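Below you'll find only one chain, the form predicted alone, shown as structure tokens.
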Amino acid sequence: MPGSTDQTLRPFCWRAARMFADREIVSRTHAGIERYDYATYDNRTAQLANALEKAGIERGDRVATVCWNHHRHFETYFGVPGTGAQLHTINPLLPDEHLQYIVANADDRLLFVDPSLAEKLAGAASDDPGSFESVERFVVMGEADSVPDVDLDPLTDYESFVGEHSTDYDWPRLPGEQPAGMCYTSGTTGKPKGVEYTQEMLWAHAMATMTPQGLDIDADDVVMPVVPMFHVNAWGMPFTTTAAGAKHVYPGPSPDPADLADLIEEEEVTLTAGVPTVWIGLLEHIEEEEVDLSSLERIVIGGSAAPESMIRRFDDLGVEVMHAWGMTEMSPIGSVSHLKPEMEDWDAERRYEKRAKQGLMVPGLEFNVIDDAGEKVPWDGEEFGELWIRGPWVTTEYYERPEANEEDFEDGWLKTGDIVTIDSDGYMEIVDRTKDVIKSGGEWISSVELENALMAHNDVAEATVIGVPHERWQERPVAFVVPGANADRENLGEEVLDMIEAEYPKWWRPDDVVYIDEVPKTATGKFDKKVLREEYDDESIVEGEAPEEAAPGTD
């Protein structure tokens, strides 16, 4: 059609650069805090831009991140696909194996990669030089005396990389389909899984989460995403932020939560958004140090489900939480828990039932529940299903996984593994995931539903719930518990088994309740119940059988 334009990301920081020229980009290092505008941030774009150029990076290469979240980073985000290349975010995390691997896959032909992981990247290329054989130059994200002593081969800094390069580029109009990004699954239950993103998927995923009905991000915001860079591009945040023209911040490598506190203090961060985990510890800091939130409006909660508990905490701080839920193949965010304006006068019970879940799909994209049956589930709130979904966001194939793509897509549809009800308003609310969901004489059991009740308890730091092998019911739920620093410790699992069995059916109740020092985390900071499984993967852990008035269907 004559006079269209594809949906691309360059207008996004064209417009940034013009229209909100001295909006700040505040990023934490090891060097302290380093700050720029937008003005600057477009300059040194391009200087990226013509520096790969250069290096002979052309229009649908891979160029890697190793990185945390910082603005040098950032400037790989719009830098690397404004030229055509694909932004390929790789988790730093991960074991070796999965490193060697992707890179391998991927076929990565430049690296960037941050100080502190340079040693970790040279450990794995060492021990299998042939998964690096693509890479043709590696970049230390830093200035020349930041470069450490290790076997990375070319190796030079960041500043010396683009520093000598012009200002000007001439950016390519690209369309719309052209690769844009690429992040791997966590691997969980097998190798990692790449997802392609292109120029229009990450733009279209910008402008549904900048609505009200998405993020609801805009021009005054100062927005700081914990979630990484190099998971899912930290929910497409970055894009989103520039899109809007808002303030970034960036906390920098491994933030604990005093530095968190004294970023929202000093930025005056309204909108910041990370995993559940990352929350509780800012709420423990604040209990112990005095945190001035005053300028934060709101928290974006994904990756695992957020307690409502941890909403009603939030709450009493004058901090909104939003819950959220995407996936890697979704760039990622799927839906966004906000009440509709009917729901404003509802008794706060009531509200927070529904802030709790999910919440309702972002504009964009559709929606089924499937049973085992194959049978669409109804909007009651009780049937469970498994849910799929597609949208102009959502990928219709892994790259270079046939195998995954037969069992993972169904003629257009993402079958996301995810187990979920939706209530007659529309509110998902995920149930567990397919591998997650105990099986107990016949019938289910929310590890999810019975994880959030367990940190409801004033005492319990962490909670996750498993399900373990059972003669006779096939699985029966165990909780594993983080006593709280002043819990005790005597009392503490029949309190939570009395509050769990007060609230659900009595088969619910988990047989046993086992004290951790720590709840095992994956590399994007979800609970990591494998971890568990392996450990407890027999009935040893179950203490005799489940008394019969428990039983599954006898309550």
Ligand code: AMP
The other form holds:
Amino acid sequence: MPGSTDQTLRPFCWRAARMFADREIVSRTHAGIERYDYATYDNRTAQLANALEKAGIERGDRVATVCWNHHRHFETYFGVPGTGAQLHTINPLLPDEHLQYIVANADDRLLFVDPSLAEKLAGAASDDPGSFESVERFVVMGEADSVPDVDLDPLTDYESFVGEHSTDYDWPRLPGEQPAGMCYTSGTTGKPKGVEYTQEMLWAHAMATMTPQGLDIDADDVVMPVVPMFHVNAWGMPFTTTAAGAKHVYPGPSPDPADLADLIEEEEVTLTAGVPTVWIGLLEHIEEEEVDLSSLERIVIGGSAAPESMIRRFDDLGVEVMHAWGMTEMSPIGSVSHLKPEMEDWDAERRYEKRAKQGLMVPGLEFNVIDDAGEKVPWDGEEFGELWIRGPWVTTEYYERPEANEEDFEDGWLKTGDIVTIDSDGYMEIVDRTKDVIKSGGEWISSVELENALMAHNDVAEATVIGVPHERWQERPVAFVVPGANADRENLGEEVLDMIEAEYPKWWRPDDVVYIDEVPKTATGKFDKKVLREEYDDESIVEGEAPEEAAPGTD
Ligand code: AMP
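Cool, the form predicted alone is there; where's the form predicted together with ligand AMP?
Whole complex next, starting from this chain.
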């Protein structure tokens, strides 16, 4: 027998507004710090729902956002899917041709945009008006005076759009399979692929990630997602935080480390989340400025590997890092690197080794690791293969992309493209992406491991490693290093190479170290190796000769 209702998002908001009515939602906006409580939030989502209805938005229609993290964007998180429409969050940092493709592919009918992003959007729209044909109205996220002079038509401001409407709305009872969200993932090649999230996927993700084995969110938390709300629902945190009845803090447009530090201090943030790059910035900031981080208990770091050195650094500051792994296709959380109770007594080195892994799957997920021959690899922490995963919040297809579906899904499993090991305790470690592993003389070299080793050096701010074509060994690793402020640039290259040689097989030693000012990043803050590959697609950068032992067996 089914339950009396399906698994949908609305009850989270219903409960928070009644049982935690005075908990705050705080947001740094173009107009400064704004704050209100859950009761007000609930009323405003109802006003938004009424406004959408008046604008002719119906169940199944897509409503897009091109916005940073703030309270109005959060209102769309419950307001849009609550009506049965689908919230499509768009990454504003994408190149124009991707924005154009995404809006046309999703057939968005209404589009919310931040004042500071309206010009970029207008540029993309005027460059290819056909791709924005489905959009019937643009709404700027602010008051009437925030509407910029840009060529988007018709253009309204959010407060006028919702303001005149009733705070009563008759929320429909929705089926669990109703599409509620959508996000595009930018693969390494080809056009972005759309992933749809149903009501029940987002519900299940929120329930699982709220637990201590997930992101461990409770009513006494003050949660600040720095991960953008356009990147897989800010890792689901706006939903989870509401489900828990906790306080929300949204850091607004392009927050810098000082903004984040101020918000942590002033709003007494207990839990925050974002990609490693954000935390490199915060750590640098607190070295120079006096900052009170005493309220901060935990940081979720994911999207890219959290270097062990970063986990240690935050431990020294009394902040626990929860290293998490996930994907757009998975709503997004898959694993979190919590220690098992019996590991708390281990010595520090062993504990850090475990915590730097991507960790244990959140309850509800199942996975296999499949090698090149299509066989399951043993859980020995050594042998690796591609991670295949399935679960209630893992998608089974891309939106209108049959050729990609063929490649990335099999028998109901998502083929993640991540190359991993699983150790005997069940902890997953990502050793590479299928497309990033380096093959030298027929043997794998993990670019991720080399990167982590390089970044553990005190004078290396950031580092990435790519494979460049090589006549004899097919590919050889080359390291790109951003030297730290006090680095001895003359000797740093040799130093890091010696360090790697001491720790890894000789043939893992990169053939060259190239200094760069910064590692290029994708629109979601991940290292963009594609750019480096294009820029350095030239064997001349391999100044050093590959060692004779550039493959195993010759060592
Ligand atoms: P996206 O869909 O843009 O969120 O990217 C998902 C991909 O990011 C995964 O398949 C991984 O390759 C990578 N990723 C996410 N979290 C981590 C992590 N903690 N460590 C290493 N790679 C990660």
